[in-house]
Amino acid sequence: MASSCSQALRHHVCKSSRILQEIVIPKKKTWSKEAVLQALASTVNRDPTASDYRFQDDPYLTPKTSSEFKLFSLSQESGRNAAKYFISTYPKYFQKDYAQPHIPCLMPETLEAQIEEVSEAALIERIQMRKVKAAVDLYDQLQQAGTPVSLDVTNQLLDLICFYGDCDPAQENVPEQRNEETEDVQDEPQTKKGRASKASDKLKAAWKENNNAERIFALLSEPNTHSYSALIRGMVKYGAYSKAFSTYTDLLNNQLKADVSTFNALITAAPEVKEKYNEKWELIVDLLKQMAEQKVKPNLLTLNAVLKALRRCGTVGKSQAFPVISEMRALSIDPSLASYNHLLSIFYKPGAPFQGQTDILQEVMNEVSGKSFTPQDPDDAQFFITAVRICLDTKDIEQAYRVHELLGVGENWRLLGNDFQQNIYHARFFSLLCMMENIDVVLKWYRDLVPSVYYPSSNVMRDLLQVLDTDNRLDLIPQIWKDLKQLGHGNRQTLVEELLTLMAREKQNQEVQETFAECALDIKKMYDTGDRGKVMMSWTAGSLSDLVSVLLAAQRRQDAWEILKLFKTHNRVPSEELLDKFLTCIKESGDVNQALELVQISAGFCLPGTPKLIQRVQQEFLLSEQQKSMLSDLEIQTFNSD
């Protein structure tokens, strides 16, 4: 028995170590160079309380304004490219190589051309360096000399020109500027009243009739399919859709067959040479067909080509996008962000109903909901934007709280846009929380985005003051106000009108009163200081009211009195109500000469009130001879005044 048991323990450890012997150690794992980086990043998480990064290495600089922000980033945008000028200017004083290792971006760029000879090699050097009028010239040059340019840098050269509409390219790295209106700006910018702006309208170059492209095309000798698809591309990004289905025939009578890049370029040139919805629908039909028959494989632009010239397609869009997505994926091409975008602005227009579509956003957002996107398309920056529109619009807070959550899925933030985009995304995400929850819950969203990822504008705070207003938590106004001063909006005469205007309404417990006592006096000191660098606002005879309203409802009546004499200095006229009220918190003191002046104030505007305060003040005060003669004088005046 002991023997057996020996015999097998002796097998099993043979037979263990002949599968120890048959482990493979794997090979070395190469990691990238910034992935300590990055798993340090996937550690943190964003500081509510912290500035955005661009500022954090200056405390100074850090902004506290929307405008602050703008100007910030320009500033140190500005200051990028005039570092840039200098080394690209004077690249010679710049040689000697700090970096370790070697960062080739650090160094200046070849700015000028090395190869001064005409040759084929001087034209390859102009077209890398993208000067577009040098190498046609130099082209121009080769022809006149004989000298041959083959096929494949005569099509480069068209690549060139075909994508800077002819004209050298503009300096790179220049930030857009924007003015103050736009901060209260809370949708893109529209050309048209219910229509977005295209990029084909922020294009200032238009195709020209005989261009160089064209020009340089017509002396090639047997063009190709790339020197069609230079061709038809250029023409279709500046305007001329129907040359370029000219082209593409030519194309075809040449035999040829067209690439995926053409047949894209062409369906987004669609909707614009064709009238009815029908026939644009027909003519996409057409050339996705000529796909088949000419062996070319569509890709994801192809499908978001298809679905962005469906967008201008009416109800037949409609009905032809989920079939569209449906035969893409049969393809294996699966939808972007800018896919969802499109299939997004299909249903839901800017401003018009929404009766049996509500779903739609439901159904996108269950199928991006946790997934990580990478950019893969230029309007891959429009679908948050979009999306936070229509929950907006449609009034769907769960669906927007999706929508945010999948922005801080992976990398997802990086596809948010520019600062300008970002904005819009925030302001229609706030605006939807004002609208739809109650204000502890807004609350909390405040402080999460602003002033760290989020410069609300004047606007966006006017709903804040709403939602305290809704939730009867206007003891909350003082901090708003602090809130109002740092965000650069103390000087917005409509909101801190409706401010006043909430804390003089009722009247709140005393502590209360006293903390809006004080806030309005420091709104006081912004009507007579101003906001270093804006127009100070002026003196209302509804602020003025207002202001009286909330001193006298916190007992300052001395106060209250010097905001009362302001109503002249600014030729404004009290209301017969105020008056009534100050009057009603004089009795409480006492102060019969302080009545007696309410009276002769009255009566210097001539209101109509006047005899009626003037008949208080005899009953409700105990009055000595003079003062009884005085008020006496004054009902006579009054009476023969009117």
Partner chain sequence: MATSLVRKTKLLSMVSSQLNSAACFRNIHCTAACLKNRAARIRVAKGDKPVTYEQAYHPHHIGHRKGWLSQHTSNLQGEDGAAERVVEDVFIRRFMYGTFHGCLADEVVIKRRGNLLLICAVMIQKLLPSKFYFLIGYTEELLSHFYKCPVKIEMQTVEEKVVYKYL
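For clarity, a rigid core is taken as the largest C-alpha set superposing within 1.5 Å between two forms. Given the structure is predicted, the values throughout are model-derived calculations rather than measurements. Residue numbers count along the first chain shown, from 1. Compared with the form predicted together with the partner chain:
- For Y53, the Cα coordinates differ by under 2 angstroms between the two forms after the core has been superposed.
- With the core held fixed, the Cα of T30 is displaced between the two forms by 2 Å or more.
Given the form predicted on its own above, what does the protein look like in the form predicted together with the partner chain?
Next comes a single chain, given without company.
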């Protein structure tokens, strides 16, 4: 047995030694230079107490309202532009190169063209510097001098002209003067108007007749695909749709093939040239068939162009959208966020009632969840806003959470858009939360988002107050008031009046009432200070009464008395219940003089409830002879005036 054991052992050792001999050395892993930084960054979440990374970490320098946010980021940008101006005006001081390896973006850029003589190289240089007019002039000079310009360079020139619409691109140093409203960016039509006006400002230059592009194109002896492509795309970009189609027919007549970007442009232009839905669709199908005939492979932008065109096709769009996507999938073109955006817009038209298509959003979210997207199409940035708008309209909080979760996956945060779009997204998300969730969840999101990421407008704050009301957490009102002041909404009359009404409605327990009284006095200060042209609020009878009620409920009779005097100064009439309440309060302290003054005030306003007040005073208070006579005089007076 021992021998067999040892034999087995030897066998085992042999085997393992054979295994030991087959060591496989794994391939060396190469890490990118930023791998350590990325790993460290993945351990840190967003800090909800800090402001945006652009700003300095100092209370004086942190923006507290959305207008401050915009102002500070724009002033930082304009500082940078000022520095760029100096660097480009005096480049000789910035030529010394310390950096190894060379950092090209920190060298002064040459804004003037270097090559002066009339040659093709000079033309190429001006094209690269994006100087449209200079390039066209140089081309004309070259033509006059008789030097032949190669087709490639002419094509590049055509690209340049058609991209910029035959005018020089606006200088990047001028910060965009946006005059959007800084306050309520909530309402859909308002934001749409704002965006549309900005877009149309940029594309103000429409495609002019016989402009340089067409002229130079006509001079070409043998235009090739690229030339036609540039011309057609320029025409579509600047609104000359029917011309684009006629140029396309020219291309076909010359027995040339179009390339994929030409077809994309034509598909984009298709809804503009036809009126009826099915005609539009037939034109698009026709174009796609021609694409197949010419053996041009469609790409992602083709899919997105088709879907975007289907948005304008009404019911036809709804029936054709899914087949299009599946066909493109078969060609191994995966939809991007822009495709999903167009899909959602086809099925959920803003403002239209829903006919039971609520599951499309769910299907889209099922497709998209957990994936990280890269920007592939300019319309990718619209996805999140559209998705959250649909969630808001259909009141679907589950999908909204999924959309928000998608934002946290990988690089998707880049696809949320610029500050304006981020604001819209967060506004809609937060409004939906206020509508659907209870106060604890809302407050959790509130503390997470505000004010590090989102500065709510006054409408959204009103929604928040409604949630407080619904869930009976009115004791949080003083905190919300502090936030309101900080956000710059402290002087909005409707919001403040609503606050006062909520505070005055019911009697709370003692500590809460105390905090309410402090808050109410703070609010009163907002009415008084009108410094530096801030919007002045005016007292109404309702707001004054609410203020007095709150102070009375907290047993602050002296302050309430001051406010009561304000009725006269601001020409407002107090209600009878208010004076009744006040009298009850005075009775508790037993101050007869004040009671008499109250009655006189009531008489001064000629209130119909004055006799009752007088009766109450006579019954409930111990009056001296003088006071009794004064009261009876008043009684007669009021009796006579009735």
